[in-house]
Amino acid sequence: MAYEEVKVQTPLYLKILPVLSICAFFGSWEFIVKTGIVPSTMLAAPSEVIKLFIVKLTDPNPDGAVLSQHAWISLKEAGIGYLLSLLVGLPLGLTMGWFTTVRGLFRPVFELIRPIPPIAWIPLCIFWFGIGLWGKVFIIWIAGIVPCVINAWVGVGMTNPTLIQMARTYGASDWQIFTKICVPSALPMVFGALQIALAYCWTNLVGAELLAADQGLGFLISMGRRLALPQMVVLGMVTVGIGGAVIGVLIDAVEKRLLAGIRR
């Protein structure tokens, strides 16, 4: 007997609620600024932010670059640092989770560096790299590598011991158990690390650009503060939020496709 898939219809009010919530939020924001409840020198109204957004698409003044240039610089810095954190952190975490020699060699250094906030590295990065690309890439890499190592390490530790014992019974080597059992078992935690590392990298990028940069979204926010332009500060913040959300959705889509392929 064949069963037809039952599709549950989402009630109309549940579809409308998010739209109403957003409209109410921005409407309230516009109201409290326009009526003077909050002075416009302290918070820009959404309409002012939209006007500045349109201007910054083509006008580099007063911060020296159009919005697309700032966004591209931030994406490039975040992308390089993020990829490096994955390339180093995930293999390191996976091998630390299984091989005691690797864990004994790297865990003390990792535990020493892990509690240090990435922003604390900024003064040294300025000495080493100046305020260019690679200083911020280093900070982003430091921020992203921690969740990568931890998630991969924990993922290996969650491997079913029965599977490991069975593999040993049939004569599998440590390397075969690691590659054929531990790594596939750790994949859900590894994909979780992609999202967590992205959040760490993106937020620390903004912090780095606030303190040491001449372009980027964090620099845009910093210039808005220096020039007493709250609409520029809010524009930078909104752009950062939208950029992070879009990247997160893309990573989530890739994760679902890869996991679906593995389960087949």
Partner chain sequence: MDTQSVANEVIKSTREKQAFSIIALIRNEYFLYLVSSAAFVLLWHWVAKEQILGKSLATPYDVVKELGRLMTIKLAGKNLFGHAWASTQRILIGFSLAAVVAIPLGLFMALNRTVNAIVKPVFDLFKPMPPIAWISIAILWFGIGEPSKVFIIVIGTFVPCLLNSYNGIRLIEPELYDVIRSLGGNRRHEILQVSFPAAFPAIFAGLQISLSIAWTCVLAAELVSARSGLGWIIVQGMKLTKPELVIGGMLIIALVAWLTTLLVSGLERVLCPWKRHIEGL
The other form holds:
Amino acid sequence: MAYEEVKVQTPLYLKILPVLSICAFFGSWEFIVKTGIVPSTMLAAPSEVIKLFIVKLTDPNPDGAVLSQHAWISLKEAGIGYLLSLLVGLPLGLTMGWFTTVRGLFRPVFELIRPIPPIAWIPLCIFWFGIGLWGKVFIIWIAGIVPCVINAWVGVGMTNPTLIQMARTYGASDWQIFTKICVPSALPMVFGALQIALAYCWTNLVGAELLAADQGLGFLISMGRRLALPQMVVLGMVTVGIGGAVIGVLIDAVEKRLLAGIRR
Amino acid sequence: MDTQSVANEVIKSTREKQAFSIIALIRNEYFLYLVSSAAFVLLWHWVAKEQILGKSLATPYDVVKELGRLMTIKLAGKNLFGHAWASTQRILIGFSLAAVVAIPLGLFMALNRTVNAIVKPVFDLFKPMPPIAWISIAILWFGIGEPSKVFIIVIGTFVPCLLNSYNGIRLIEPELYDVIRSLGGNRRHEILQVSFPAAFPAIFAGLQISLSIAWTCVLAAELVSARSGLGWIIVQGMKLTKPELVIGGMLIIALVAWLTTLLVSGLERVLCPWKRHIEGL
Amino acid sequence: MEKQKNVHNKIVCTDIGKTFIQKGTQQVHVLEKISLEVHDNEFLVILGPGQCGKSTLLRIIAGLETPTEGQAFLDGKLITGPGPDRGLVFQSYMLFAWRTVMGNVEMGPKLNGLPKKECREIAKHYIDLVGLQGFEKHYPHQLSGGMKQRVGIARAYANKPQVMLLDEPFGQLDAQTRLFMEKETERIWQTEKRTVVFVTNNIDEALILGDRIATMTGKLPGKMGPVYKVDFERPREPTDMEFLKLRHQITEASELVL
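Just the form predicted alone so far, so send over the form predicted in complex with the partner chain.
Now the complete complex, all chains and molecules, led by this one.
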């Protein structure tokens, strides 16, 4: 069908319900904590979290840093690890898709590393790098590299074979076919990888910081637990969630702009 | 994953017709697999032996020996299989709990706009939150026993299960519903005969994603606090500064995680025999 | 347009118009003042170029769209929705990928609550009719395009509709298969006569299959062009004198309208 019949205006109740549902969610959360149905040692009311948020903007106690510093550390680790994984993963995946030799050399190692959850590297990282920045960057790098390689590889594999044969009849070399045909064909999948890898990096960052850190949002969460301050735990979780959402939206926007040229 | 393009296959088959030559051998993919695996193990052995990374890396031989030892002796009352099973069991419980709730909920959300309007906003609040961030809350709520670990897995696998069953239904070709309607079916038939079966492959894709997340979650939970499981083995290795134990644990994790993935794809092959050609990847 | 008095009109469309609202407020006027009669057990072909609204017209007859103006009647009753009395065949096959050929074909009887054994028998009969015996247990992805459309036709037939509606059913097939499927369609139709409305953009297909050919004009909104009666003997060959003459006549005329 060339013509789409567009539904006439969404009914009003469908617009109100989401708002109501969000309000009900926060309302009942506040309610069950304030009335003591859930003890305040287990969960903090939203109002408590907001209060702590304002305090944490300026007060480094009791965990040693203000909120923005924690967030900055986390962002830095995630950013470096993410960029490094793109830098290594995408070229590796692309070449693995096209050159048999590269595939032959790297596939066994890759297949070995692939099923290991990045979190499992933490003990080795602590051995190798201590609990500083680079240990976490390594975990995030491992986390990001797997989706990068897989997507780039699959992307190259999805190249239209007719295009490759066409290029061969014109006498293009393997390298020319790779750069001129395979890489552009793989681009949509590569952009997909950017997003998946980022989400993956962000998840594993929290894991890495929970276990081995002295700063960062994950550390904030685990300090909240050790100090039995649920509002601090929730604050950390919310900040991480917001961070993830913001990054997701950013990548979405970038991807849309970049892909606009490809998808017409 | 066999995703070579057709053009690549053509080249391969013409190569096979050539007479045996050293160059052809060197360029053969499977030969290269062998070479690189061997090189990897040797390099690892050399780095560990020469202690380039200090004492923090064990030789492959040590790792194998350690694994052999773990098969027979008991750590905290369980041998290696016991620990592997402890982790797997947590995953199976958490995973099934999440799937049983999330998949129907996702289907329901996709089929009913009112349910969608109520559940989706709250779900969207939780979606960007990494499951691992829940560990602390889980411990505050459930202590460090089994429930907190299962809880983390439920949280982690809930999102992909729900999203995939939701999208699986929303991406169905609307003309398929027209078929049912023109054959005389009603809304119930549309849902039973089209929505559910058509969403099946997407649901399975969601299960696969969930499974890898579940492994991450269970490990994180076990690293933070546990008395059994593969994550606990790694932690023991770290505490005792025994890299061979750590690496051995990681290898076992890789093996078990891979096996569970195989299990799900095997299940999929049995349950949806029509799917093989739809995806093509 | 000559009219025989004693012919019963199965489908009647009176002054049908259709306007879609596209995203935002843009209106697309697809059909304008379409009037059409389809006689009982007649093979009517609607011939028109791409994007002239002929599929929309078919979907209106099927009851899947409601016209914004005018009405469509089946046996004198207003069409308000889809029903098992009209069988639909789609250009993109629309088979249930998760069901075997048998499962696809027996869907209609099953939805209408017939006992399992009877569904089987009906489905078997129509699978044989379209020449797919031996493929009952195959899944759609194991079939070629022509075979898929045979399943689509069998599925529609198995529901025993009074009217068959085919929406460019062979549009995705190669020329060879297409010709073969046209012959098959003719054979099937002659074995079990139904009223057929067949939408196509291929003039040869129209001339081989149609009892009458209703043409539609090119640009939107689609309007009805002249209706031609094809009264020479079946099976028709594209090289027959009469065939070529009528073909020429239609091309000339539709060029005028375009």
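Positions refer to the first chain, counted from 1. Think of the rigid core as the biggest set of C-alphas that the two forms share within 1.5 Å after superposition. Only a predicted model underlies this, so the values are computations on that prediction, with no experimental measurement involved.
- In a rigid-core overlay of the protein, Ile22 has its C-alpha displaced by at least 2 Å between these two forms.
- With a cut-off of 2 Å and the rigid core superposed, Ala228 has a Cα displacement that falls short of the cut-off between these two forms.
- Core-superposed comparison between these two forms: the C-alpha position of Thr35 differs by no less than 2 Å.
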